[in-house]
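One chain comes next, on its own, written as structure tokens: the form predicted alone.
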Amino acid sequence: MNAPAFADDMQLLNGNHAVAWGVRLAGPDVAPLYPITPQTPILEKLIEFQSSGAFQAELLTPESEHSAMAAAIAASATGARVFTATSSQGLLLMHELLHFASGARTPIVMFNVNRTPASPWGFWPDQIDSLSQRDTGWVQLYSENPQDSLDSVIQAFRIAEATNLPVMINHDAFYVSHSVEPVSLPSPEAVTDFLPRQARDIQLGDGSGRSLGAPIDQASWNRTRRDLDEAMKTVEQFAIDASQVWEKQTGRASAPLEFYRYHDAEIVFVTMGSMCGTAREAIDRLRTSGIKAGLLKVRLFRPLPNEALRDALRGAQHAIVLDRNYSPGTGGVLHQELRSVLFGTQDPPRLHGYLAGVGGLSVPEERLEALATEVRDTVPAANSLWLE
């Protein structure tokens, strides 16, 4: 049965189903997936699409997440467009092969639903599962809502295939993955124009003279890291280009850094993921009371857009970093990254780090509103403080 045609359709979708729609539109050739809460609805929706004839990818369900990533690497290395998805313990099980994927320069797109890792056992939104993979050589994007997730999936394929790097997109469990919002579905023709099939210069095949994972000497291995570094340096501009083209086609921007009521902000909230929506509500309330607050949304976390962050924070008096993660011994990951980025800069903002919503705790807008008034007379701490 053929799927019904649609163009610029608006539907009520939860975040995971929005991801599945983005994958369907992007048209991967191979999709190895293993189910895990709360990612499973992505797989279920893709199976539904495939059963109706609307999704033509080779959909594989191997025995583990480790095997799913192994299959993704093998397929991508031969030139296939590849998608996979996971969450929490599944992502941690993949860890060994995440290094392999980036070292092999396979442009896999993976969606990770941010969830608390064990122990103790939990299913709640927390970004430490993906942030603990930040040194594996994967590009990392963080989305705020279902529409952002759909748009990010489509853009991720463009970035991955332009750079020969794997891309991981992340959204918060339940707050985004299972929350229903209106989502605009672009036409298949618009996505095809945005994601043209192009010959890859790094892939296996007859006459390529390439191998995958062969032992090499020290100098050759060193060269692979240098090549990886050069590719990472191009990601930010490719992400900007993808956002600009996408905005022309859809009217929606998805830049590496995004801003809300920012032009004259004296107090800036800096965060990633669904916390951005709460911050927007708090900012509107603060503006009503006469406090010039704004939002700096970090959408591209790896590679971190260092210069753009320095420029964006120049002129702000206070920056409140909200981390839905906890790195033992250092505190909030984004807070520590920004401390490094701003070190040595002239007149940096006073940087206040807070562990906010760790383990999925709800952070009401009223608490952020009160926090903005509290930090004006607070000496910033070296490590992130727990938000009470």
Given for the second form:
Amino acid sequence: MNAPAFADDMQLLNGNHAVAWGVRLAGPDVAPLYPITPQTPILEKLIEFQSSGAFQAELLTPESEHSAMAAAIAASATGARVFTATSSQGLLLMHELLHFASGARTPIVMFNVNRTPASPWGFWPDQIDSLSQRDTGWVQLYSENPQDSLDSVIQAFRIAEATNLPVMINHDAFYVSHSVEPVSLPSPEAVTDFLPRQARDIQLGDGSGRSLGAPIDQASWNRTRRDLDEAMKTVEQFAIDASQVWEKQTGRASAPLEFYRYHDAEIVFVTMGSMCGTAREAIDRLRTSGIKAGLLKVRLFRPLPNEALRDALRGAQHAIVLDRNYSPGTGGVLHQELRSVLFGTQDPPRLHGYLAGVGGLSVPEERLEALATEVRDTVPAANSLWLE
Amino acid sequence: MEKIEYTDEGQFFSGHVACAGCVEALSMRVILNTLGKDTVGVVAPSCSAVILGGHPMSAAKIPVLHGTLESAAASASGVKRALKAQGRDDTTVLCLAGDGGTYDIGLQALSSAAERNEDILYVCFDNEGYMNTGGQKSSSTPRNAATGSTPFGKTTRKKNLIEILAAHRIPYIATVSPSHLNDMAAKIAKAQTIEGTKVVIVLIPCLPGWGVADNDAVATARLGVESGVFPLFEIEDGVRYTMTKSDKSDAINGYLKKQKRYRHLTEADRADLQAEVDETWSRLLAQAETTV
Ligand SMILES: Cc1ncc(C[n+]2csc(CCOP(=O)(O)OP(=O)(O)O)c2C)c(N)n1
Ligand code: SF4
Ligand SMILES: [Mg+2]
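Previous: the form predicted alone; requested now: the form predicted in complex with the partner chain:
What follows is the whole complex; the chain from before opens it.
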């Protein structure tokens, strides 16, 4: 991504404040919030906006993230637009309710700041908190920088409300949450146009007297998961549409998959979040020395764009997956996912999985540059390798 | 004998799946009809959720969100705030939960909602155990009562949730019993007019859980009230206590005898329980007397 010129609509914002701006512009009706490092600046900024009268949501400050999510689900069930934010321990405390939210088809938008889960305690960028929630039925987006986070929040409401699915957007602790960059703020009118208010099919208290979530038989429960599956299948297209409309309005696209110096690339890095920035630097260096390297940024992780990934990886010789997460007994989550995506395809690239920067370790671009050369003569290991 | 004077507005339907003779269903009928149709419910997993019942049927005319066990009060807060944000502040938000969902796993969320003074009416059906999962103890189970997880009787006393709630200084707390339905309706109606967090605790003698005969739950509840085991009273703003009935009979024996969960008690156990009831009763009376 080129460094944007500093225009009139720009402010210097850190990632979390960019999120708060996105939320302010999207205008949720209810926002239950609970503090946790490094998410807290989102909460603080929203409260500051509310105190100044610029943001009108009903703010709830309950005793835990568990209650925050319970309130978010209940509020969303009535048809309200709902936002919440959390990180790490808070997200994990919500686990039961994450399944509940998708089952109840509540289009909540949640921002999660990726942070190492205890034990031991740490406050460092690592995506295992949200990746370990991949089976809960939430759409998951991973943002690379503050602008991406702001744009993603606004797009997330559109995707959520089009599909009746909850959407979780993630950015890395500190590398994105606390890094200050120039961020372009869309106009309130543009956001209102982009996010029209729509009544949902079933809303608690809509006058029909319908109850929500009561016990059901096996066949009906099975039906709910088939419905969820159908809805999940539509997400990718809604995300593409959202990106295209947004691009028309703002000039910025943020598609499910993004590419950098990719079309003729032989060695490609595949990663998510702030690691994409490091990969871009490494790719520039590699290109200078004549090595055809490129980046495949996975922005939409759930549902994973399987076909699009297959298409994208078809021409590459080597794909290096960089996982800033570690699933014990498995390795890198994205590595695992890409193995299944590529399984059974003809002439897949050699897939090299690396656990890179787990626990927030800094991964210098020089290391990635060297890695691209190393893998050329390597038979990929079956498991993910720790990047030394 | 008192005549039950409330109008059935058709807010609670027959054909539900409560045990035949269950006074929780009876109480629900009175509560829902008293609150009327501009009400949205939230229910925690418990007998009340089962009674309200299986999708797509519902025993309640009002819409009900079936939430999680530990977050009833948080869910109710979410509904209330969302309705408010959408200009529907007049709608009553009713939260239904059992004692397990209130005294135990849901206490944190309830305490937080009470501290925020969320405008919700929280009704706890207190059958003194986890009946929906087959009758294990909760922290509301009284001393000596046998349950699935305390087969020889619970060794510790019932948690005094009401004092905990009073310490939150919420505007209204009341106890009600299915043996005194007019009082139940009056307190629910009163609670509905008050803004802020209201908690009403309903005594529910549970037929299988307590080992009470199918036709004896109302009589058991009445003995509970009359012997002072379950005093009827109100607390306003956490400090103003009003006794609904300020006399009690001496003996809890009649109450205990109706219930198989107490059949293993010795004379000494009964005396211990009687002493506990007497002590709680006189503390309560003293609190009511100092209220001006
Ligand atoms: C987190 C969680 N743990 C356990 C359960 C299982 N469960 C359902 S109802 C219940 C007991 C409820 O007891 P109580 O609130 O007193 O209601 P009752 O069944 O007695 O009416 C339990 C333990 C659950 N639903 N959720
Ligand atoms: S188990 Fe007890 S409380 Fe539950 S429905 Fe039966 S009698 Fe009522
Ligand atoms: Mg119970």
